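Taking the form predicted alone, here's one chain by itself in structure tokens.
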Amino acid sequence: MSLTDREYFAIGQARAMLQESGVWSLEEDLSCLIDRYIERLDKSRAIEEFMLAVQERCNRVPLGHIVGMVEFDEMPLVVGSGVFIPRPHSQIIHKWLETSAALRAGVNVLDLCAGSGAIGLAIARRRPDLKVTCVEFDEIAVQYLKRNIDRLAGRKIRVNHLQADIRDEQAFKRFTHEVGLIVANPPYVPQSQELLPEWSVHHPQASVYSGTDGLELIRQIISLADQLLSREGWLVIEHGEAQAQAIRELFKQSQLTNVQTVMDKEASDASGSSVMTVGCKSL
């Protein structure tokens, strides 16, 4: 291998860490990790794997599911078949948080329908003084969530996780009137809407579709927010552009005020623009 001093140092550090952890196949594992992340040892094999990956992408398998990783808000997150791949769209929430929500230190934050944990982890990275809990129900998604929480703890990004169904309000009883911010990128696509195969075929359907109008889980989140938010606590929900008016009405029918739709045209892609609705609990 032709490696730099920095790469040799990293390999030495990795060997020591693996040994301390008790891994039983230290050298085999280390060799595999070097081959995956630092330098491919067998170029012919690398080309074969590359072409297999290209074929999968041509079959419209999402890139994140092929490579097992996605970059989100400067964090490398583990993803794969069975979990929703976070999109840059969701960073609209973090832009809003930095400019519009004056949350005091120590406030509880819930990331509902958290999937791989992207939104909650990014909030914790930007605001380590907040108490962030990522909430997910699906068994497969929870495994990815826990992996991402554990691996990013090495960067001192601290997040708790809770496996719970947002339709079970009893599971959140300990948070009653104790939450300063609820964020969510829930499934919001109407069941009859046609999507690109990356979403309609290769993503878990429960992470994409939500009833006939796409608002089934959003209604439940708004109901849950009435129970959990403290006075002047915020609810932020990402959704489709065409749903903005309907969701504003749902917010206004609850205990939320200062309701507004925020849109980021710069974050648009083939699946649409980045849109969210926010509201503040007044009572």
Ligand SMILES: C[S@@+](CC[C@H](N)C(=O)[O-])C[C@H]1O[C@@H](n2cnc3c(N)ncnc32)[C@H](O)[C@@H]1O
The other form holds:
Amino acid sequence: MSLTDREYFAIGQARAMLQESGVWSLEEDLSCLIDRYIERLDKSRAIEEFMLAVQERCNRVPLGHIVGMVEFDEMPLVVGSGVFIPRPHSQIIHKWLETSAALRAGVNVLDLCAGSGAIGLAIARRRPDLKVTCVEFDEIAVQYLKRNIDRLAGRKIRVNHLQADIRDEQAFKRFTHEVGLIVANPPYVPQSQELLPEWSVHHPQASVYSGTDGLELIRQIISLADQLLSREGWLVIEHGEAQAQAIRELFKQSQLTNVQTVMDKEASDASGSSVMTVGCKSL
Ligand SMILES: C[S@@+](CC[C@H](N)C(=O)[O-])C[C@H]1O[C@@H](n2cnc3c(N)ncnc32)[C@H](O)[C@@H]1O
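The form predicted together with this ligand is what I need now, so please give it after the form predicted alone.
Now the complete complex, all chains and molecules, led by this one.
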């Protein structure tokens, strides 16, 4: 689609504004906003709406919250204010699954702290023979999770959802020793850590922070893994780079063996590294 002089001018202005605001992925954000607001059939309000969206991004509202959609593992996911925007960093989990974990057909998989469902849905897309359940406690996040599950059922990607707090162990009784894989990208940021405004201001606090050392929910996930994993079941948790050693120690204090931390440099960016720790239940 060819652009008018006014559109070229607006895009130049937007580029300068975004640069000034300090966003770390300027050209990607700009291209997404041009696609969404400029390159469309009805041009009557295109520039006005484009500049409103650019201004929001300059205020550091996450791109996904502005456009209402994010692409994750070739799936368009519905997102918006009140839900965590899935990050490319989490691809480390399903990439690992493809190369490293031998999981039998029919095995139960739990995606704990599932948010909009990105990780669980990506696993179900790649392994339709597994029984994936996405677990989330927040009311707003659950609404997005259900929408994504319903939408992607149309592409034969099938996932269940369970609205539950992972600190409520009773809610998981029926999965005792029945789970072959638990994955999680939980909140893991220490309460006092400074973050970019996209996360410190615009994401729900419960989706980002987890106690003074950032490990509160990770401890709970490891405890649940001891109870729920079957023999030779896997636990995979995404976390911050600086937490790797502490998390390996926590894994080793549980029933998990073959504990290792994996980093994916390709999926890392200026907003953080893509890191996860994995272990296998031995007993
Ligand atoms: C970092 S976000 C990740 C969401 C999703 N896994 C992703 O990668 O897009 C963490 C999610 O955990 C949820 N959460 C926080 N505490 C929880 C708890 N106690 N039980 C269940 N979910 C929880 C939050 O609501 C949020 O959706």
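Everything quoted here is computed from the prediction, not taken from an experiment. Residue numbers count along the first chain shown, from 1. Take the two forms, superpose them, and find the largest set of C-alpha atoms that agree within 1.5 Å; that set is the rigid core.
- Treating the chain as two rigid bodies that shift between the two forms, M276 and T176 fall into the same rigid part, each C-alpha being assigned to the part whose superposition fits it better.
- Comparing the two forms between the two forms, the rotation angle of the smaller rigid part against the larger comes to 173°.
- Relative to the superposed core, Q13 has its Cα moved 39.4 Å between the two forms.
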